[in-house]
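Shown next as structure tokens: one chain only, the form predicted alone.
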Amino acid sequence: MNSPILSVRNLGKRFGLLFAARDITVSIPVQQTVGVIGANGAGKTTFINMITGHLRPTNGTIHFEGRDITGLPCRQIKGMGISRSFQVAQIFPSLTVFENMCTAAAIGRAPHTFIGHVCTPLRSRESVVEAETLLELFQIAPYRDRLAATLPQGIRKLLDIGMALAGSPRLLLLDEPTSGISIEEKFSLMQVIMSALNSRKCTVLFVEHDMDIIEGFAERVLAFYDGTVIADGTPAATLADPRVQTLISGPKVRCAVGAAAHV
């Protein structure tokens, strides 16, 4: 059996009294895509910032493809093949959709360091080729020349995806994808990300609270509540836990019917 891309033991932190995060034990396989959700204040967040170097735990592990990455920095974490987008996107409004994506590349392919950043070209050929080839893969060359600042909120949203994965990472991490985002767009530009994702070969966790996004797009459920893991599974699995139901879902999981017409 291959080890796991990601390995997480008795993961905790604690702010003074307060525990966000605790005895969260978890594995996950190379090119799983994980689904993780809770109400706001579960411990999701806390958890994702703790794999990226944000946050430092209090208590337990944290090894990515065989190696302690535990209380790392963030550079150094994302050097070594872990990339995430946040909640709110993260570009450069006054720079164009190719700019932000060059740049991006550029930063991908330096060394991580601090004079490795300030000293890598921001125009080379490889980082030029890689925005080409991934303002293609999100479907946003058509904005090429826009402004970011000029974006709608889903061609932000794919831009800054996009631009999470120059360098090209083992493990992505995604912070409410979908957030933001009109009903009616949400799983077409889903669609969009997991197709990139998967072609780049990419492990991805998301976290989400659209219940039918899970559905469609998850091979595998993480609920979290009170800043641990309550259940974990399948997304009918997990979804069907009557503790994810009470606490997470409501007693009433609705049927992803968008996502059979994308999927």
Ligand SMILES: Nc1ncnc2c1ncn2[C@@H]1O[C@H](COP(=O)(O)OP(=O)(O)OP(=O)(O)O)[C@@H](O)[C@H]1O
Contents of the next structure:
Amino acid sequence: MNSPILSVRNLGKRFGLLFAARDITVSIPVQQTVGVIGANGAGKTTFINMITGHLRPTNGTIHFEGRDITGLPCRQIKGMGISRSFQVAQIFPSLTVFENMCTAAAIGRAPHTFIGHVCTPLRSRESVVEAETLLELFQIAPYRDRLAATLPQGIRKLLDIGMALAGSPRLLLLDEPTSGISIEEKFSLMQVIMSALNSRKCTVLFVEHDMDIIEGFAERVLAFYDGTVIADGTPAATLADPRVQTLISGPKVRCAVGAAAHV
Amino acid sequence: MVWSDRIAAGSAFLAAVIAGFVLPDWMISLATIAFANGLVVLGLIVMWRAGLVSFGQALYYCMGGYAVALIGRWGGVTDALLLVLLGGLSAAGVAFVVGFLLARYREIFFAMLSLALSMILYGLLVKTESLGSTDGLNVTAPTFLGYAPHQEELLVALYFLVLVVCATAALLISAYFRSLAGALAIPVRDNELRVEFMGMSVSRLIHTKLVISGLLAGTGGALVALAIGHVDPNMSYWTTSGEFVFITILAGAGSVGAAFIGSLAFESVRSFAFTMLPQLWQMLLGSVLLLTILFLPQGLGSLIQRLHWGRKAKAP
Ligand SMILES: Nc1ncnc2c1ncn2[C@@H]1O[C@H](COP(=O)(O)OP(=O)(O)OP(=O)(O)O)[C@@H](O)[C@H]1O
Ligand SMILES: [Mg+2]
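Same protein, different condition: the form predicted alone was shown, now please give the form predicted in complex with this ligand.
In what comes next, the whole complex appears, and the chain from above leads the way.
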């Protein structure tokens, strides 16, 4: 593990009287897969929103590949190589799966100028190839010509993440990639996602509520509580942390039917 | 473009050219107005695809018309092509300026704000004596690269000018629809947040569409001004805008050709209804619109696409 791709220092976000994030200091090395856990409202999405430029931090700094990106607009941050997927899949319902992917691929390759966008065709040979490759990679090629509005939940999620991977970002932030998916399907879905991302050598940070998934896929876990990071380390160490057990994972493990049998 | 589309577009253009030599004068002047208005409809289609409906295209239409009248009168320019270009560009300039405001609004607010802007121009024109007030202005007869035709010859020359301008616009706009900036219309309509996160500026995409549709509406207004030989403030009145929206619904936003077919159908129905049922022509138009919405929600253009699919389905 070498120099950090992302380094966040004393990051905080205040909404009125509420601190949705405070004093977060984290540094992520290239190609690490980081899991983020935390109860509802712990500030996980807020953390992602600040890194992607959707929210402007109240204090603190964010460096990506050594460059200060604090407070830049999300369009610019995307152009620098940070991409994200959403807690609720954000796709274009009136386009087909292929058209969704092709749009993402074309934007990823277009020169970032006004003239570039007018002169680049949507379906250039390169963007069509990239779209087809991503559809294969995420195993959704059989749905190629379906309207996105009619897709089952799992496929929507895969499409959303596939679109985020178009344009070869170097850091990908996944906000609850398995939310809305049944427990039986979660694991295989996550397997498809992770093997796709690893083949593209992407650094990944993903938010997840299911501790089995965290143990299965994360190399490192950040535990969020009340807007700040209360534990940071290997999955085994973080999940064994007594504060994490009482504040975050404890009740979750008891809820999960599969996990209860192991405990 | 698929080959069959190119052949269809090419033969439609050829048919229109031949029509210029054989049809009676009244039909030629009807088609001239219809195709010029088709440009305005094409501009509405550009916005329609992004989910925006403008009830104020008359603003640019009127700008284009008045620009032609004034440049001819004060600047002494008589060349038709140059006048049309200047008319289109002045409307595009107006669209660029008001675009900074309009690009921030959506849906009914966008529609009403664009309507309000066109009514401001109407009010200004009515109040300004030096611009002819409610009487408007006459447009001097244009020349074509030095050729100065009269009466029937002028009619036919203008018809061919309109054909050339419309064909150019149709080619450029269909290239725009295939470009990334043009194709992002549907994503913008579906999910602006995602488009922003993909690294594109939604307001800039919409601003571009506003300028394009202003340019098209202004060009249409300029051609109509030359064809009629007169402009008046009614070109900017809200019923004019409403008529363009009407034709757009009739035409459908499915293809570039639909704008011109829809506009031609509208002018024909109107002129037929006007002569056959002078008291009831508005009712007849209303019924046509109602039937279109009920039975052809995608507009007349969807008929062409259905033929297309029919052909594809038969292929092995
Ligand atoms: N735009 C906003 N305005 C005001 N408060 C906000 C805003 N966004 C988030 N919050 C608050 O900040 C806190 C953290 O929210 P956040 O969405 O980051 O939580 P989360 O960890 O992602 O939770 P979940 O697991 O439910 O997705 C919550 O209390 C939330 O109500
Ligand atoms: Mg969240």
